[in-house]
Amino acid sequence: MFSGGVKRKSETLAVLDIGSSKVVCLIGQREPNFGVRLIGSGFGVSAGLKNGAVVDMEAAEHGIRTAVEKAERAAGVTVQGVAVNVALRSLRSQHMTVTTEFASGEVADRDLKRVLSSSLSELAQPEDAILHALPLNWSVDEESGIRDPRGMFGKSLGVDMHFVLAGVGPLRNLAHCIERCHLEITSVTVSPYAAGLAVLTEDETDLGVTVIDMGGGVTSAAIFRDNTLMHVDAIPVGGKNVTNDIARGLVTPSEAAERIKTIYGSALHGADDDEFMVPCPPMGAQDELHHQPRTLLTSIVRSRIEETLEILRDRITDSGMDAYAGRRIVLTGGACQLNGVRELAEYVFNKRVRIGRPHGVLGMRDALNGPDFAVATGLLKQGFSESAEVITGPPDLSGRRYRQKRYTGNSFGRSLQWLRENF
């Protein structure tokens, strides 16, 4: 993966976290009987994302190259390939139940992975490219609630299955703009998945928890149960949406507007927002510096996060999942930071909320544990741990490589490809 003698991929690990506003590039190392170790990091300006979707090849190349070329000199490697987080508008998840037959009475490993195959045969399809597949739960004759069959007795053998996807068009912009880069696409994980990896507890993702990352231009969401990741959605709408919002409710220039959210920009209304008047510089060099009142600003930052919160409360109910998304949520997020964010959550949701800050990982400067950098710190944690997926590596965008043929032909072909599979 690296050159200048760092030859094992399991010891040294480069991520890449390219979100609407920033691309931040994580260089991790394993550090025995310890962890993980971040060796090195960089960033760059994202400007060819829209919605978490490339926009603008050349400049999303620049922000990647940027990235990388820092976090290289930093950590003394070159990188050849990274695991990248994805956050488009067209994240869904998808659950399917699949059950078969199997020859001996006992279960075996050819059972499983038979029964895996034929779930991602069945649900792949060209528009869509799998992210993830996750095994929920087994079950052997009925009896559902298992958590690994091999060894037990019976005749049939099933599996709840959930499946992340996006849609192939973006993805496939993303790989060509990172293989520009002259870098190989080694994993990949939905953001708010990531995110969670870095600043959940293992009580929030036992006993059921939601975490909400806040981007640039996308909001996502991941519910978390019994050590699994249970669902994820998103919408296209993020910190930029406020911004502009900003700007043309005080009539101002974006980065100035950018700057007033940062500095006077809140989600809750104080006492004194009357009274103090925020300087907002003139979109024409003609205008003159003009002054609104900070209850102006206020409504129109609350008015754009309360609606994204409710759009995302209202799709976790109607997907019938807020019952596995527990009493916590967790944010993460560089939206997430803005004064009274956190109260609204907890009043849109009626839910407990905390804001999610990265830990699990050595040698983070304190620039690095805010929840903005939730999803890069995850990709890291993520590619030194054990996982029960599926599917490794990048994802198929050609759409072939889990469409299967079913079982065809005349009732001896049929036959003899039940042999193969069971013998």
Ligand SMILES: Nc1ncnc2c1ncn2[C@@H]1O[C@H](COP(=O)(O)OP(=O)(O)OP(=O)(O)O)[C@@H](O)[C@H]1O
The other form holds:
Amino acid sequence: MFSGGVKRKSETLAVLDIGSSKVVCLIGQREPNFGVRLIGSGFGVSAGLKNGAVVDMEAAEHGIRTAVEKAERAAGVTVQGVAVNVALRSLRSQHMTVTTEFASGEVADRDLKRVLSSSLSELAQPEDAILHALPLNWSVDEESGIRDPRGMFGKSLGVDMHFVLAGVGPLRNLAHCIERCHLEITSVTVSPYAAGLAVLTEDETDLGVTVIDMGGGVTSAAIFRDNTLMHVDAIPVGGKNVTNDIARGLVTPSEAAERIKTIYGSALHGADDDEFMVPCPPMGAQDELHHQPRTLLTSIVRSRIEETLEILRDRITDSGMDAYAGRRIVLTGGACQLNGVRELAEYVFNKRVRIGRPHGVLGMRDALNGPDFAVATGLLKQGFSESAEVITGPPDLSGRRYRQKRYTGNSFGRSLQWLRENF
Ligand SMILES: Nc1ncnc2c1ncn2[C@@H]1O[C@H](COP(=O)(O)OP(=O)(O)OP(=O)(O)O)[C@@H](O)[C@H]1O
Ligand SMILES: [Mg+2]
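To test you: the structure above is the form predicted alone. What is the structure of the form predicted in complex with the ligand?
Zooming out: every chain and molecule, the one shown earlier first.
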């Protein structure tokens, strides 16, 4: 739940997946005894984003307006607030353990508040905004693995926090763009986290799993374990890079390369690749249609995707979080639909890999069941469920540190909100 009691009262919720290739707006309604039902959807072409960041305000605004207007018409409601996603290259996870002494002997709400509060003040990055703040684990007097420490006796209370951070600059541009559409951001969720909420099974999030969202301009990952988000990462490479590589390698326009990719493209070599000739439309009027062996196309596709997955794998290994990631990978995003990507991911990661399709929302038409709608579906599900987060609502983009703000009562109130919802 994004803003606690306020949002719980509202029966409809709009979400916006603003990607580098497409914008999706979904409007959902609370469904008694089930969760959420989709009542409207709309799409727009995303022309103003590059690698997840707004680079052309007007073009991005156009895509958002188109998607929202279509969804509003379908649902018969007017949208004011939207829950949005981000996948930016500046996305990063930070883990922190904070311990405080307490005097009373028995852990109470105020002790939890104090330790959560000091973790927020110790996070001293004014150039970053906190997108998610999740308590992973509590400890009392070195005894860790405690779910609810209240009522326990001891001298010190500790919490392991997971913060997801992103650069304030690109977030401000995104917020500005959404304001220009006369919409208000109710929350910001990182893409692979949202995707995970839509496609994972309970066993996967419990035992450990990595979600990799392969979009047009960004490939991002989220590691889930013990039903919590443990780690996120993102690299500014995606399906568009594959298309560009094809356009260059086969000397054909980008539009033709995109078509060639979806029709003939594969990340794995096939038996007849040497004989099969791929028709490549000419770059200019003076050139002619030419043919290239499919082997060449496959090599181009494979090397880009293999490299992307290897970079991500190495970053996860370097972060030390692979130990939590389990033996399974679930792929989402448009680019995972390319032939052979699943098998290539199994090879690169040496883990079981499946394609994740969104589930758990009523009224999803077949057209919305693909892995490229995982993020939007996840945002919708998240909007109608309880949050495990300390901070809810839109991130603070002022660039001021928590320490400077704590006396305003703002974030402090949010921590309390979390306590009320989680125990
Ligand atoms: N059937 C398909 N085969 C191969 N590639 C596909 C297919 N369908 C979509 N793609 C690719 O998926 C990419 C778009 O994926 P998606 O819609 O998830 O991106 P996005 O959310 O707009 O972008 P991002 O999340 O990176 O900001 C494009 O590069 C497109 O070429
Ligand atoms: Mg996306």
